[in-house]
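Only one chain comes next, encoded as structure tokens, the form predicted on its own.
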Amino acid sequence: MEKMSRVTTALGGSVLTGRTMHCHLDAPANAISVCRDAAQVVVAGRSIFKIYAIEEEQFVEKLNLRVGRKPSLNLSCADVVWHQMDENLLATAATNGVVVTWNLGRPSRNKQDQLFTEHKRTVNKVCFHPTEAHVLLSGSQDGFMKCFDLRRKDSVSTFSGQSESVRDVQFSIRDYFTFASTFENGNVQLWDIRRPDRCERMFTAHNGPVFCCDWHPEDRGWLATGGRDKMVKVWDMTTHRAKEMHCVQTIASVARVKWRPECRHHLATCSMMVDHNIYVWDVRRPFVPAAMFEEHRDVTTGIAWRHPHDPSFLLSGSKDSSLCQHLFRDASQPVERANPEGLCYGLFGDLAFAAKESLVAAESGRKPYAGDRRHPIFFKRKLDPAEPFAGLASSALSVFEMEPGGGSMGWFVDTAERYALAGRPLAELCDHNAKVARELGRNQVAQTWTMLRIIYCSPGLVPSANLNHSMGKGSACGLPLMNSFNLKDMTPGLGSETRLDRSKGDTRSDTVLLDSSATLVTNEDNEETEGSDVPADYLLGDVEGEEDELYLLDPDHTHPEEPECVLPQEAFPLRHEIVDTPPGPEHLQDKADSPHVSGSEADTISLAPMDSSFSLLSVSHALYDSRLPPDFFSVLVRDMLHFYAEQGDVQMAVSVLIVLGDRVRKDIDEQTQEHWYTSYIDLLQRFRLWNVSNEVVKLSTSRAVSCLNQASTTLHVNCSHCKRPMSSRGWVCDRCHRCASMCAVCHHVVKGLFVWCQGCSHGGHLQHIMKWLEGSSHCPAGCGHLCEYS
């Protein structure tokens, strides 16, 4: 663990020398603090309170402040601070609500000086004034902050944050009378110690509790805050309203934040749970830490820079019962391992490509040809040579723009807003979505919706009235034989010639069925539709059947409910030799007087043989099942969904998934569905289609997606009068017994839509608040808060 690098720093008349080292403690540490000469460090916890000397090679225990035979809760420390003006003065915050000061100059073993017992709950933080030796500030879980004068036995001021608990308090280094406090409701307050009745400024800094804050040692108005939302934010407090300057996204809740000395943009953080490492960030590069210390094996609870003017040494305490000194030179640097290359498509089709500067420089001299608008635009941040990590992993960015109108995504937005995904029968949904796609010029998508309607909504049954052809087993449609024919009129010549196409092996595979009520359309050789004037009383092709499907036509085997097909009993006539010249039209002319046998007539007309050598046969059963099984098209639909997803049209894939539901859900694995849904929802949110996104989540067939809008649905509100949290039993406050939904403008109870400020809890009717804020930025209730409505 220990590394052999050694640094010697000259600070005025003193010299700091050391290396990376650690020592084992008797118990987990909750907080640490360094004395002003950087030679000693105090470690405090529930079961430890010791002072260690920081020597060149190791930590040496100097003093144990836990004295006495009986353990006292006053010694169970949540925080400790060492005064930067008096090297003998310390203060601790106890878990029982007691604030204790310690005088190391006392000759006795017990160094305890004063006890302040005014807090009712655990004290989370104590802080000495940077220039005033006798001023001590504390923040407690009871929601109050107290200012103590060490020359008196009681507090001189009490500050009420109107919140559940105070997590941190810090005096400003530049402003004598100003201190900042952070709260569990996400607010940060600025106070003047001369005015304990109200705060000077309050703003919501984080989404959740704010655990820590730290004033910048050089920039007067910069305040860094860290919270449970895993973010570190830097605020400029010199402006009229707190302005967020930088935001660093970490991977866990931020427990401590400390600015790095002599480095304006660097700060160190540690996490409250999960992550055990200490990170040093450059706030201008918020996604990759500049340095990382990995010595601890449990949560880091306290960090402190060894000297206010030395950026090389960092001290830390942890729950793994260890105290470490980290040498910045020995820190691992994740930025060195960062990939300098990246590729990303913009929302409207623009392409951004980042690559190493050396690679880009070699091609930066190329000249785009005339008319090329997609030439790369090179730009990069101006590097500061004083920063040790400024030149690492820097990239040049190339942006390729789309041609004007080429990257329009209007069709995506229109489709998302106009598609119908539920609430109607499946046929209507398919027809509506096909119409929308057709109006937007997406003909392939429209045709797909039409085919889905045919597949899942058309019954597949073709009534005999719609057919005037009988097809053999070789027919691609597989339709049943439905009509009866008069074989007497089929002269040998005509019968032989009509089988010419069949003898060539033509199976009429191009016959298609448009829908359940449409007519049957064949190929060009035999174009014939229902109602055609061309006679249809002849048979195309050979008909085969099983023995149990054929019966002699007698009264016992009549099937009036089914159409009949009349065949000769003996056998089919032998095929004649194919002739080169087909018969003339006189054969057809001779049959002009014969009645046309349509499908409807075949159901009612009984045909009898005109020759004794013929008898009647009847096909009593349909040769093929007229309804396709429900799963017949499942593979086809599944492949279609994968096709659209691979083409990038995840909108179509998700829309079909929702509309078809269980019909297709079982054929696509859960992980693929979840990937499609999350991709589509991300696109909708990037286009700010929040309502459509929520509807997709609600209608999702994926369990992992359908629960997305069930998280973070609890809304915590405070009473606008007493500032206390409201209970879940109603809109009347349990403490002040007043209605919380009073409009600050008209002073009437709001019975409809209510809008309020998260900073001061005042609000009212939406229209009233909007009209008020058009002319004033202050709260209409007169509390002085700068409310914001956007």
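Definition used throughout: the rigid core is the maximal C-alpha set that superposes within 1.5 Å between two forms. As the structure is a prediction and not an experimental result, all values here were calculated from the model. Numbering follows the first chain given and starts at 1. First, how it differs from the form predicted together with the partner chain.
If you fit the rigid core between the two forms, you'll see the Cα of Ser332 move by less than 2 angstroms. The rigid-core alignment places the CA of Leu223 less than 2 Å apart between the two forms. A movement of the C-alpha atom of Phe643 reaching 2 angstroms or beyond is seen between the two forms when the two forms are aligned on their rigid core.
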Second form
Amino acid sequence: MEKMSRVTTALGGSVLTGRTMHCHLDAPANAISVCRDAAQVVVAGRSIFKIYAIEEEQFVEKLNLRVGRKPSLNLSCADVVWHQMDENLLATAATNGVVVTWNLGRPSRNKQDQLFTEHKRTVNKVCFHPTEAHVLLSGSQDGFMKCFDLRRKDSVSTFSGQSESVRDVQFSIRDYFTFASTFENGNVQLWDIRRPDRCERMFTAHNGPVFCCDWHPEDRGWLATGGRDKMVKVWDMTTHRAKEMHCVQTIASVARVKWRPECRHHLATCSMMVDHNIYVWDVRRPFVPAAMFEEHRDVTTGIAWRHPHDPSFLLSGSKDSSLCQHLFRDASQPVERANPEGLCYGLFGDLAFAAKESLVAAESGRKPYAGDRRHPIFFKRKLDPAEPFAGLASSALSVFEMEPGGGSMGWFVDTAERYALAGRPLAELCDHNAKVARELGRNQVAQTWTMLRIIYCSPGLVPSANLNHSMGKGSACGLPLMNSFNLKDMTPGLGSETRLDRSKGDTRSDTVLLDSSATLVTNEDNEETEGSDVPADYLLGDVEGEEDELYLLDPDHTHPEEPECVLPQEAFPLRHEIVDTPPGPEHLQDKADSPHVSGSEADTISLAPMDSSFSLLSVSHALYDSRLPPDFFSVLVRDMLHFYAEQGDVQMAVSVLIVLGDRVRKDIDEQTQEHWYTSYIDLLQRFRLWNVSNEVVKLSTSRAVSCLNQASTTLHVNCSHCKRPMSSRGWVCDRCHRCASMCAVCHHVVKGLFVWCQGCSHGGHLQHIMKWLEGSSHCPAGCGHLCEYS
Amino acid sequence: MRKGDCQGKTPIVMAEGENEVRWDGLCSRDSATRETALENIRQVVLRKAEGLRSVKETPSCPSDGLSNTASLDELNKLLVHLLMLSKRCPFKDVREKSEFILKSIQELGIRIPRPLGHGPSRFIPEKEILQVGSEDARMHTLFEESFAALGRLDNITLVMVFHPQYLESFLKTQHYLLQMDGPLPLHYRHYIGIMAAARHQCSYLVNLHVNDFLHVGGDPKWLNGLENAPQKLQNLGELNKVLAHRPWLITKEHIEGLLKAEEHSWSLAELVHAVVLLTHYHSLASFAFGCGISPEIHCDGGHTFRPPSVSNCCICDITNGNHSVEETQVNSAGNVSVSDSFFEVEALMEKMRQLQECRDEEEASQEEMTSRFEMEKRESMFVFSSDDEEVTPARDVSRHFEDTSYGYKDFSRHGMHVPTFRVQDYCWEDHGYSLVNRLYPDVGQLIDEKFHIAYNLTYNTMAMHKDVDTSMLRRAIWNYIHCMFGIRYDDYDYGEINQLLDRSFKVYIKTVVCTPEKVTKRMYDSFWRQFKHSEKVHVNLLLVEARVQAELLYALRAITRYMT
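Structure of the form predicted together with the partner chain, given the form predicted on its own:
So here's everything in the complex, that chain up top.
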């Protein structure tokens, strides 16, 4: 059938010619439709109904169908459609609810053929059957769709949309009996023309009215819908549930959508309000239109591709009373002007950004990115052969690397793992953490911990050796010196910032310039390219993914070993802990409070250690003499925390915050605290320190943070026999009425810790399975799967 | 001399700081918080009362008279607020405690206020209206939300609660417009509300929003008249006027004038916000008059300190701008004959049935249809209540707007031809929504929901009949209102309106929509005599929303034209 129509519709094999042109109509157009010979177009509106011939250079008015003495509402058209089989047949939908058919073959001046007055409200859409000569479908505001046989006086069947207004109806091009209808409440329905009693399928496609839909001319079951929610969605209707394949976000409500012939992924849209342009989208690239036609001065109301097999001619009618023919090659292509841009910060301090070439080139002292790097970075880009995204505007990619060794974040990981944050008296915590910091060679941090201990705890408890030691160090590199502090020991944020600055004029900085020719090469090669020898073809979207690979391939920074007990802990969330969390770390407070009491009475040092002019001696004096309450220092401690956070060492800020708990919390505003917490947790998670991050979450007092580990705690389980989801909470599967969690080793029901293989889903008591797998690598259930336990 | 005053005043002034009354604690959902807030209020009130009494008992310093009245005023304000709470708070504990406080004040020998009038509406008997405290769970949550947002339950809410589904959407929208994110500052929003309500001399809404305006920190000077407000708001006056009375005259020049006024110009987003607010309050004024909403207990005219014996002569105080003179002469027209009005309902139902059946048989010609619309349009001009006398608006309200003579005028009465607005070319669903949502995100959605609920609301009942499809009647009412604004539906047969809406009903509709300040209880009583009050409120909801939509359509179309 399709072959035949191709042969008959093509212009005798000749190629369509023409140019971008427009003509003025007398009145705003509501809809247009093209004759199958691709040489005529009909324009309909409230007070216009004309046929124009499309000639090489211009539109020529051929026929005015609006005849008669008095203007009738029957001629006020909301929609018009030209039959794709019969050149003489047209149908219009009138705003007063009348469906009119027109026969151009009639000898009289009035070409009106039939009048169907069955709809009670405005008819929004009419549609001819693609292959059947006499079948016409209409959809109306009154919520009904009617199917007419043009040989009869009234409708053959009526389809009810349950009193929701119908906005569009479209016969499927491939399935003879199927049509789709879209509704004002956001639903799309599929109907079988033979079964008017109920729809075959219904689903909610959009939020708010669905204004239009269009079946893909080639891909069976692909339906594009456009709605008031500014989206165009492409649905695959062949599966038993309509699946959303693509979604294009436009800037205004979508009034019409039309697939572009011969281009599988292209569709054209126009808007109902505000935006006057016509866009052609590649559905796989949903943010930047592939082409844009900007001729109209008011909203475009009708679009049609001139010929079903020619992708380059688009016709459009508009409220600005003009009819346009657009040529694809004359379209403006926003993609060409859109430079891929991006900025990403690597885990180990590397920085990559892509920007417009001219911007990057403008800076002097740059060298193009070359392969002389110590740690090769592999650029990877998947290329889809079908993607016609060539001809992009090119951008330059710059990568700044950390100095090897200097950028190691080993100290961060070590610190995170070894710090004690709760569970012991404050003094012990401080001492412990000071020790950790010292061992990692971070003397300033160690000193800070010691000072905190002095401020908040009874001085008598401080081992003098320890105090002296840290104080001695402290006076060597006291706080006022901080700004000139050795870069290597500095906090990561500061370090990388300076590094960034440095790299601007540095010979070590690497820049890769990409040009379109390189892009073409890689496109043709269709291979993954290695950054070290070939300039990579870089796209914005890929930059982000890059970072993962970056450190995975990095030989020096092998990942901190994954904590082994992660899985069991995660898999069996302890209920009571979750309940406990919101009130905050009570146990911490309880324990931390006791030293606090003693501390307040003995009181502590003055400002002295913070001030460089004071000697160590005066510190010890102050230790015993002054009677300043710890509150006195809260301002100082607060400033100290801010200082660390500002330097990028959010780890220190958060750790101190947790350890000191209520003592400082009230001095720092909630938002800042939350900000620190989230940054620290984010960092921990990027280093895959799940346990530490969870501990921090648990210990945090900020409500927004502490609820982080309470999300998605649900575990969905399938029955091991029937493989269906276990819906009830009990031990027995609803469907097969068997106990779901049987131990594969002892064949008893498992209550308590249950471990199972994610490969074959067999499992049992933790102990049993552990024992079993020590001796055998096969699944205890005998399914032959090689289970692994780690 | 003033200095002396101050000297005497000192102790009271000193106490002021700690005597600060904080009402917001009462809005909390936590009963303990409310408890402490109430206790705090109790102490403040008692302290003030004691202070006042001790001053009274020591008449040694006569110069105290001035400060005395000042502090008495202050106390009275508190008492009135307590009275309002005791009647209108959704929380039982607050109601009881407020009443208890009032009682204990009375025991101190201080006169306490009592509510005036007969419940939230003068048209609807109090017993028909839901009592606070007897609402069901759904209404209770609505009340709580409303109370939490505004610190009060206004009479409009109490009348609208006949239709909780709508009320929910209404409150949500109003809350969003007044209190949530939006381009306009809070005091502007209330001031625009005042401007809009004042166009219809709706003292009820004006009073309510004057309080709110001051509460959010508005400059009291602005309240002396529009000429004291910033130039920017003054510029809006013209649009307000046209929109309220003759929206079909709005052109893109109006819009341009507002958007391009040097330093006083509006941004598009601000303008849309303002337009939505204006239409909301124009229509709400219609509702307030249409349902005869009484003044709030805590506003002027809602309470009295006079003892109950003189109450009879107070009724005329609470007219809310309506002429309620004939209201006191218990109208006899209302209960003429039950059989008569019973027949009315039957006849209406019969007509609906006929229309349903014979629709397909005789099809009117196109010219016929057009002329029917024109006729309905023309006829709507002449449906005006017979008691159409000129009113001079109450003084305090009139100062909020200028050009009092500008009112609803029918389109072609003066030979000026205004082209018919065709919904098929510019409708809310397709065009208006998109524009509003673009410039004032989320509000389009909220208003859209409200329209839908109002238009589709039905209980399938008509007076004493059940299982009636009322869609035809609702559509007739909706389209009749739009017809008065010159908005035409191509697919509607305007002959239906004549069949379904009788004259007294048309008079009521026309008056409520176009000149709400002229609505009387007689009008309210004389249409649809057999119908329930809830159904009459339902009609009012339709009127409100249809009016909002009509005004919005004209305003938004002008904005669209300006933009293209």
